[in-house]
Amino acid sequence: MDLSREVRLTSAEAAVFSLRSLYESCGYGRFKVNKFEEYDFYASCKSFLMSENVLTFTDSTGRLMALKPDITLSIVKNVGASGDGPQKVYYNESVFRDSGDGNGFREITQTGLERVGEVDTAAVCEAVELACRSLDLLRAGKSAVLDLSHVGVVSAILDAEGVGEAVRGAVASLMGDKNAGELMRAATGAGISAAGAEKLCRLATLYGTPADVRDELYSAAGDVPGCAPALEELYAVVASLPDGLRRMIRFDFSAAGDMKYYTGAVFRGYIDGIPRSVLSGGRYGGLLPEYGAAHGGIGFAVYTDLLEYAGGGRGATLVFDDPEVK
């Protein structure tokens, strides 16, 4: 008698399964962590957050908890302290964000990775690695892409220029909407020599294969004392891919992200068909240093509920010898 079942799974659910199995077998065990936390703990991080905006709420012992809206914080508060060397997680998991667009809060499945702990050029190389492996599972026969940046030369160069923290946050933010006229006049405005905001506004505008703007990029930013080691790193994280995966990479330092959180390596991954980035992550340093140490890292999420609102990805059946599964 056949006592098999068969379970249908949507694209997103396949997406949990395919990318669980690729982190194990990168030797990244399951990390579970609670949907919620005190809210001191994110009211004291809040510079490290998306959204100042926590939602909230009060348990039946009177504590004000919070829905999370971070899983990184969590887990290198929870294995970070642990003393044994670079720990390697992985989660699926969702978090509680507002939207950005009015329409209030909204939850987001996350399925990513962390590895806590000590980072060098290798374990740059295997997190960018996995993250493209992970959109090569997912892109179902369609084009991907994964921009790959470095904060270590925008921040180089702001060094350079001896510029403070707050003008580094709206450098960041210009360089994300990739408006060289705006961000021309806003770091010349700020005190950055025309020199460096050229530099500023070239690195905006620099996107293409790392062969194609190599020139280009040593050109804007090859003579800033401190550049060349982010750039050496980003080199070398591209010739450790395999051919196939390489192909996937394009240099972009609009996506350089919020120079509060990373301090190195900065990825985001986009598959043809959905107009948001799929998948993000970069190093990070110096979290939570209240708990007995400056915790740094490195790790990616991607967002499955993408997959499955913009059709991407593919579902599969799944066949249980156990019929009590379920």
The other form holds:
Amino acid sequence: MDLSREVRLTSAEAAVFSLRSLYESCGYGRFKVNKFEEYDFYASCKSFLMSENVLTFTDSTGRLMALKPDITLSIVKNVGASGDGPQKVYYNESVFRDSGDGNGFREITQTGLERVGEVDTAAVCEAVELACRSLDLLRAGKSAVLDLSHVGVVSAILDAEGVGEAVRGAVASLMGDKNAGELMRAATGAGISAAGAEKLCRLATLYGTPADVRDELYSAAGDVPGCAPALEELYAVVASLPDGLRRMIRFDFSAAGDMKYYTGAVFRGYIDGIPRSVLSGGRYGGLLPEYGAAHGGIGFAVYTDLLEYAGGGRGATLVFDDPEVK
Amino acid sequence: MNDMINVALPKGRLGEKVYSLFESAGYDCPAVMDPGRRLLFENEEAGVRYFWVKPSDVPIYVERGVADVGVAGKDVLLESRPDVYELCDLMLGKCRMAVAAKEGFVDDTSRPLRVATKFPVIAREYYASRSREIDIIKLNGSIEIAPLLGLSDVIVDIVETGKTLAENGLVPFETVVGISARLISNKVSYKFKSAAIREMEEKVRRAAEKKAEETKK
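Form predicted alone already given; the form predicted together with its partner chain follows:
Once more the chain from above appears, this time first in line as the rest of the complex follows.
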């Protein structure tokens, strides 16, 4: 019998190994979460989920259970309860989400990390650097960019305009589409001043390297009370990165409207040739206060299944030891 | 190949108007308008490659990154909710999504309203915003006949001139949303072909504004 000792890894498999090595080398410990969670847990924090649709089933004791739609909430719940200061963990798990395109639920494989607890600028720098390094490991010779923005900039503009929750949702959605025309109409229609609406439109359509968009960014938002600290933090994060990684950064505030989940820096990673973002993350707070004080944090997920879009393997090969019994 | 901008155009009359707009913006490719069955055309010099697809499929090609940009009606975008950037309103193919019914129709609010439509997502969202319970009847064509035969109370459909409705004894009585053609972009293409796509957006927007001005005169 031919006992093959070498296996060529798929892009996704190779990604999991390389990311695991990166995160462990930076002090992140493996965190294994259960595949299921009681449905009541998600019912209490629906606003933090991408979709309210959750795959449920009844377990052998009659409890209504859900297949996890999100990993961060489970990690925050568990490590937040320990209260031992910042906890640094990484995971490699599947989540189950409504595809949103009428094709039902999909299993999505994610590898990611979370730093749960107090978050200062140094913690944001570390998370953004690791996000860049993750993209660099996975890009396989192609170009990669990390879009960076800050929820604080958009929320400061909306706070200054006294905007309520319902309008914030509509603004976030139109900003996410870079739909400046409708954003202007919706914002002014909702009572936002013409100057405030214009600031939102300029932010939604702004795109480029931190150096290239600096003047435009400060001109659009620099004079709004509360924006300056957020902008300073972003530029401090960029300045902290090594040159090679800094070149990956673009500022794009169209993703900064997600104020339900994120509270600070937000980032999304892209690799040329893969039609969706392969990495998504940011700073969060206010999650699950009933599970302990350390309910804030920063983290990101890499959608490893999308790497198959890039085609082919990465050339990585797994070699097994000689079997003792042949 | 990577430097070219791939553009998905909607087949049909709207697509021809859209191409003419791109042409006036400097993205010409005369072979596009040649009669025949070819669906893929390119002009290397202008850095553009066009392909004709079914109008309702444009967002799919763009969302999946096969097309970097495309042009789709707002009705198609609202119905399919693709994860794309909606860069600008080309002000072409202007019409509206409206609720229409037989003349003299009065809504009986004691029971769910029966709504026939090709656009169930738009109709459902519209009536949800008004807290009105409805029974959606999804049809694929000849919507106007539904109230005439008693299949539905009202229809939610695209109205251009209102002539087809009038010929069938129907009147539009509520506008759901205004419709026109929109330039959309794949989110990842926007990152990696940023300068070229933003330049195209700007040129096409200017051409659309010029065209709208001329139409007004």
